[in-house]
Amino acid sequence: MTRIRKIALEEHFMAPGFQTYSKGYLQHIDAVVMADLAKRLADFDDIRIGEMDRAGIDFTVLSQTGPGVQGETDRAAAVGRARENNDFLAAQVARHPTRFAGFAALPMHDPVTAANELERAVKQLGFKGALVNGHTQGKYYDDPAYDAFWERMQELDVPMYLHPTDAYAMPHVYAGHPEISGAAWGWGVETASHALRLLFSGVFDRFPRLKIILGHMGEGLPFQRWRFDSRFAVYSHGIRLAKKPSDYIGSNIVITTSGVCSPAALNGAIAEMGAEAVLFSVDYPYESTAIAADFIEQAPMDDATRSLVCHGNAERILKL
């Protein structure tokens, strides 16, 4: 079977010593499944590359699995752990430079420190941007203090992949229902809400060339574009934006298909945002590479659109 060339962007690894940060996420997974996940997260060779080859994934951008340094409560420690993580990843990428690239882990506890580590990762390590696991100890990046970070990111012309995490304060509506507070629902609500904070606080007006990537078919945002415009026109609360809210979703905010292998959802996202705003991804190793590859190859699209989604958009945004 001849596979369509693909690039994947939400593909995770576990750096040595980072397992403690992820314990809260992973403790609920069946022990046998978790053992397999641990093996895949630690592998950068035959297992990972073998799956890529079988799926036609030519190139993968790797990122530390969540919550990573966003789970570190000590600011100084977070700086050191981010550097440690990025140096470890750079060494793995150097072993397979035609197959792997990296997204930086960032100590977002301090905007300027995070900007400095991003610049080091991009200019010295060759990384393609950053993946940040949501808020950092309850700090969201629409805070004006983060303008220093966004300014640097725009100068570097690299994207941030805004990845899910737990809500800082668990909403009461989830009480007694852990099955919806995390990956199945709550993480998407948390991440989409964070992206909307950036949008409505004017971050994209101040830094119009920024690119934020959301996984999981955009955490639901593409399908609410019309309503954002309709209700913001009535309930703006004095906020002024240079454009309609929907105009930022598809330009400053782009999405990947990671973890949502639904042809109907894909077609809806493309119809809402345009073919240049949707990128293929798997969410390795938490989702099936084979299922994701079969889905994107069989979904009803014309060849030009499929090429953009599978690899063209990633090549443009990441300058591959």
Contents of the next structure:
2 protein chains.
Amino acid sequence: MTRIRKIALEEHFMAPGFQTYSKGYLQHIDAVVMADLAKRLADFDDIRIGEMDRAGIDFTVLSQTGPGVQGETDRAAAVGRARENNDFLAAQVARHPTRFAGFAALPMHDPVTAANELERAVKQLGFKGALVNGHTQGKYYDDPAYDAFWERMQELDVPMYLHPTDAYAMPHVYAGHPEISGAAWGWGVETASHALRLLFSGVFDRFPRLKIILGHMGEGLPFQRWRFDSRFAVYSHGIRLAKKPSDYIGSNIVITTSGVCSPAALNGAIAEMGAEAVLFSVDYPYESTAIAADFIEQAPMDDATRSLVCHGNAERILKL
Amino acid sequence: MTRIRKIALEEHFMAPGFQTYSKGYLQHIDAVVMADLAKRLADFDDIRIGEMDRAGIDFTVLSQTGPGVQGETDRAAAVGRARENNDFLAAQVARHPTRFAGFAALPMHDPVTAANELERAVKQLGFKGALVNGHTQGKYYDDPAYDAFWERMQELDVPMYLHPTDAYAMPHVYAGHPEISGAAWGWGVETASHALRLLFSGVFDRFPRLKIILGHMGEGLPFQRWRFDSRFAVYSHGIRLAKKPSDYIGSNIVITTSGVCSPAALNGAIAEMGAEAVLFSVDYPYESTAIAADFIEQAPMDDATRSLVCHGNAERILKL
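Let's compare: the form predicted alone is above, so bring in the form predicted together with a further copy of the same chain.
Everything in the complex follows now, all chains and molecules, and the chain you saw is the first one.
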């Protein structure tokens, strides 16, 4: 069959020297599985491009695997590690510029430094935006100090992929349940909650052209849109927003299909928010490229919708 | 138009003397709105039945509004309050037996006492199951001590409606954001997480006929089913289940439409789990009965599906 053009946005690598940050994430994975993951995370050539070719993925935007720079406790070190990551990634992209682009790692420890590194990554390295692994040492980006960052991001007209991470402190309900607190559930809760902090703090009212990308079919947000409006109408806590909460989810907040290869969830998300709000992704190397590609090509959708989800939305939002 | 038969399952009342438990939930609601809610919560006659009649709701299973007995810190007092609530509710149901049934409040502080009260409520009062408001003072029901309770609930062949509540301790990500930690989002996270604790603890393997009902379109669980399987395959943490995680969501765990009147979310949930797993509800008096009824009558579905969702599933699961 002729495969449809596909662009993938949540595709990870491991830069040399960044392994220590990921220990908490990866320590529970079976050793044989982990050895394979490590090999694929470190590769930018035959393994990765071969897998893209077999699945008909034309173009991939690469990002450091989590938590990356967000896991660095030392602020000054974080600035250096972010630059180091971004320069390393730029060099890899330069070797395959028709297949790869980059999302910047950012030292969100300080809003202005992060904005400066984003500007450098976009203007000098040609990156398409940033992928940030959630909170930085417990700090969330609805803090008013981050308006300086968001203002610059809006000026640069690039999106932030807000990627999951561990909760800063373990919520009581996960205690004794590591199978719930991590990738299967807790990461999504953490990430969706962070996105809601941005929304209810009015970040999208102050910076209406901002785009936040959430993976994993939107981390649960799309299907609760009606309830956000209903409950916010009763429990506003004095907050005033320019629009209904649901209006931001699907416009300022868009989603990818990474890690949720379910036609029912995909079509539900499209029905909730429109075809312009849903973008294909894999979550390489943690998910199967082949399964994700087959899923997006075979899920019931009309051709126009499939084109938007597979590549059109990414081309528009990332200016590819 | 001829309205379809409808049964509603998450419909609340306030028994005399239970107001103090709900202060934390209701204190942020506007005073005029609260006065109306209080009037409707206390009524079992013209207001409630008039609203049911106008919306074509034939039958309603009533439950104490949250947190009810789960909010009682004293174990001995909780036993008395649960009996008091259930006897009060039985008397109200007896006045309108063709329109009302009851879900028991349970003193989950002690598993065997809770099982005994459930048995009394089902066998002596004719209740259809229980509605429990999440954890009891921070204790979740995957604790092995609760197997005695689940065993009895399975014997009695009645479902538990696991209703939202506040997190026991405030998760860091909600700090300073009461608009997120409550009904709009945090309650759903708390409830879905509790349901996942039951699932991954093997409660449904040990008691395979148990039915847990989750409101609010399943509190986010239905649309992450694919990811539960994918991530549990990698991060099992030594847990062994008889089935894939997704297999329990839609069978042991069924959902209601309370508080999410979105055709996209509804059809997505049905596509994920099948029409047998989705039940109509309103969340009276917190949501509009009229809007919920119009939503479920007008959402695009075939007649067989609509019959199951509106009444057939409730009749089967609650043996009505």
